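First comes one chain, alone, set out as structure tokens in the form predicted on its own.
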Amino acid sequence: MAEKRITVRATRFDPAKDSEPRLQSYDIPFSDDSMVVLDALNYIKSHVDGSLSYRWSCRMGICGSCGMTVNGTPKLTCSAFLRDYWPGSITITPLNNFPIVRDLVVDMEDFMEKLKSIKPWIIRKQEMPLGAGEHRQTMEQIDDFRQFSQCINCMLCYAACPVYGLDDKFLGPAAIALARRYNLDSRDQGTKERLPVIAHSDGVWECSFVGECSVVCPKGVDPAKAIQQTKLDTSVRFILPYGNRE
């Protein structure tokens, strides 16, 4: 019986000596069906091509590192099945959207900034003294953000995202779930410190509700319902008398 292979084409692209990313073909074998995508680069880079870039880590969906585009669809590298695809070829590319710094490498930094831009952590007006207790939650307050929690800061609905790659200055689906579950937080006190920044013209008020950031969103998180949730909430804090504001 012949042996299954499969053709992987990956972007390449070294700044040091490209003028611009290409494609370049791989034939490797594919002899299990619970073999992903990630498996095949991770062959690549020991049996065939050592100096092919990428980044993963955990191989389990909890990381997020892995994002790349497979045949144009933003996805984790390590849950696309090799299965799904053969006997068609695969063509892995960066993520949307965002500057290539080699091969199938992105640069994060600005990612990064807008996720610290929303203070993606509990903000208290007083602290609690050390000893004095915990901040005690029931299963009813932490379903409130429980979804919104869920982000692994993947990028894939920044990838897939027209209006962030129209305008790189839009805050995001991701970091606007995130300040979205901190605001459901009912140990957090933050909401108007977060507020000038999600409620900023390049915030929530920016997307047009394609809705592409949860159609790929590998953990439900739903951050297009995040967006409209905050606008609705943003609005009725404009028209409510300033003293009925929290």
Given for the second form:
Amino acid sequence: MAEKRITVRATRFDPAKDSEPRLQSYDIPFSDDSMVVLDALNYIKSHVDGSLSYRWSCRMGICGSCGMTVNGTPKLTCSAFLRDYWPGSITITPLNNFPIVRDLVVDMEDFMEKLKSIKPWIIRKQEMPLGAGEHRQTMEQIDDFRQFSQCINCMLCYAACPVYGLDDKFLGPAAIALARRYNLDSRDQGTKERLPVIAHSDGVWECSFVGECSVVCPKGVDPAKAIQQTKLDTSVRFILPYGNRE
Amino acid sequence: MDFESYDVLVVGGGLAGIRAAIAVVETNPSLKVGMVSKVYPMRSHTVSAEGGAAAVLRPEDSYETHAYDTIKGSDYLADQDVVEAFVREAPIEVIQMEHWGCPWSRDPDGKISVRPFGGMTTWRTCFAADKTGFHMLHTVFQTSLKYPQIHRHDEAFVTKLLVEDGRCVGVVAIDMRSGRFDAITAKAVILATGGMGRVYAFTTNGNICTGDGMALAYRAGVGLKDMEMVQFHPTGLPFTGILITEAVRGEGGYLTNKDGERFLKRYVPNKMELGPRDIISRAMITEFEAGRGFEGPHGKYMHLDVRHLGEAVIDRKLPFMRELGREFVGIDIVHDPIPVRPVMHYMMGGVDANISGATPVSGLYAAGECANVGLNGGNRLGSNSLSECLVFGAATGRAAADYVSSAKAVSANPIEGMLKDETKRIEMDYLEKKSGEERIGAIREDMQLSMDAGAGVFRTREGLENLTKQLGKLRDRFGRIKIEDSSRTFNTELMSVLELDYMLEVAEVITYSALAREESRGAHARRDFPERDDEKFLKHTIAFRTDEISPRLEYRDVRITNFKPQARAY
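Could I have the structure of this protein in the form predicted together with its partner chain, to go alongside the form predicted on its own above?
Below is the whole assembly, all chains and molecules, this chain first.
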């Protein structure tokens, strides 16, 4: 039997040489049914063209490095199987809505700033001394925020978000989901400190509830839900007497 | 010329590095800390740790038992004073992580849960479902964002340690985005660069685990300690090498051979699936050799079976394993056994460092997997490494903070010349290299396959000697390497070639250290020397770089306090 092969097109862009991104086509062996899109890129880099640039590390869907657009859909390339595309071809482009640094590498500094802006750490009026042991927390209390704590910062949701595509001032799905993660944590008392950022005009209110963020999330996080819950929360806070606004 | 300058510079943004950075500023809030990482910190390989972090938290547990388990697990190659200090600090660090927001799994009374783990005589492994490393890393990284004193250099690759008059005063790093070479100076440097699993072909380790800090220290004249001690985890997925956590066995999973037999009864009858990793990996290979393994398209394997645990337990305690099974194997572990085989997982050895993380070069520290502080000896117990990152990350950060309070400022004078030399080296050798025909990928793959074959679970003199010859040839081929990417913007090929250079160095140290240790201890199993030899080898191997491919080896006695070496049976 002839060796199975698959055609992979990948974005090439070097700002020093290219005025705009172009696609380069590679024909590579599809030698094992377990191969993923990332394996195809690694084959190209090892055997065909050492200059192809992209990020990856864990190849088990947890480090969040290898998000790219595969045939139009934001995906973790380590978990996208070639067999799901073959005998068709594969087109790999960088994640949408981000500036391209080089080839398939995007600039995510904007997210890093946004992440910091929502104060993603436990805020308490008074820190408990270490000697006092742990805060008690039940599994039910963890269930309140569990899904929002599963975000791997892979940026697929930003790539899928039409609002972020139009206006990168929008705080965006992952950052809001992570703010929600801390606000819902029984150990945290920082909701009020996070409010100015998430209730700001560039915060939750920008979202037009398309819900694509939740569809593309590879980890089952539902940022759309986080955004809607936060909208409700901030409205209720506004109605409640001042003293009740925690 | 002005250089970015810090009091303490941390190289690496995983659990140990970030914990160290926070410890520096908590010890002295006026200190300025730099953190250089070749990836965004939340991509660091800590993220892939699954099972948990060991700490004595229960009244029925004791420091003494945790210490004993660790020392016995190490096959008596651990330094016992270090272990005794470690077990006392681990619970404090686990509580600290809790205060920072780590979503530890809980008991009904709201306290942190513990689960059984291999080689531990009691339940003491704290966990956040089966994504413990992921949750710990994101918790500690997000917490670090609240300290304005910590300044990050994300996606910057360190090529050299700056050593001046026997003192480490910073690094040279390439900013990946711009391709700029920077000298980043500091009164103290902490290496926290993680492991080196990519030296092997079949490994649980991510692409970034290339032994950078080990090679950097080695080149700066620091010894690498016990590098022959390479841990093979019993349960990796065939083909990918993705880790299936030991917690699967901790929660009651069975390992069975092709006859459906729980074969560990022949090897660790009192511990069965909760035996230590080195022994179980050897048992699996022995069973394969006896023809009792399954044969698959990606080699021999065993079954790891959790079907009897039921869906509720699996979803509560092992949800990520179910996800990995579905995504990467196409099975539902609730209904199907998981195919697994031994896979390179962890380096017990590392940069020679003391209990405070200090190396023999003043101003240079090391913590986490890249370091060897004497905790793990010949075999690390599962769930001790996340705790090690916390305990020794913190200890090293505190020690570095103390050191810099009396250390002299770094003089900019010699730095400029060192930066120029290093820039020139990399431009001449790689970026502007015109000739060459050897592909990076080909040399790397040959190195990895050679290491799998020659320095795997079982070793022999013949195999190791053959490996030294192959590594010598790979070194020659490395000299004829072909570089296709001359761009200064995010040049991942340049990063790959520098990583390969580091990995070849690490591979050489592993091989020569393994060749010289003519005994079997912990993870180092010599078929030609099957017994442990305390007379000759109750000692650490320390490898120093020479001008040859082979290092100069020295030996240092293990520090024994309260636990006399005994036969290690489970």
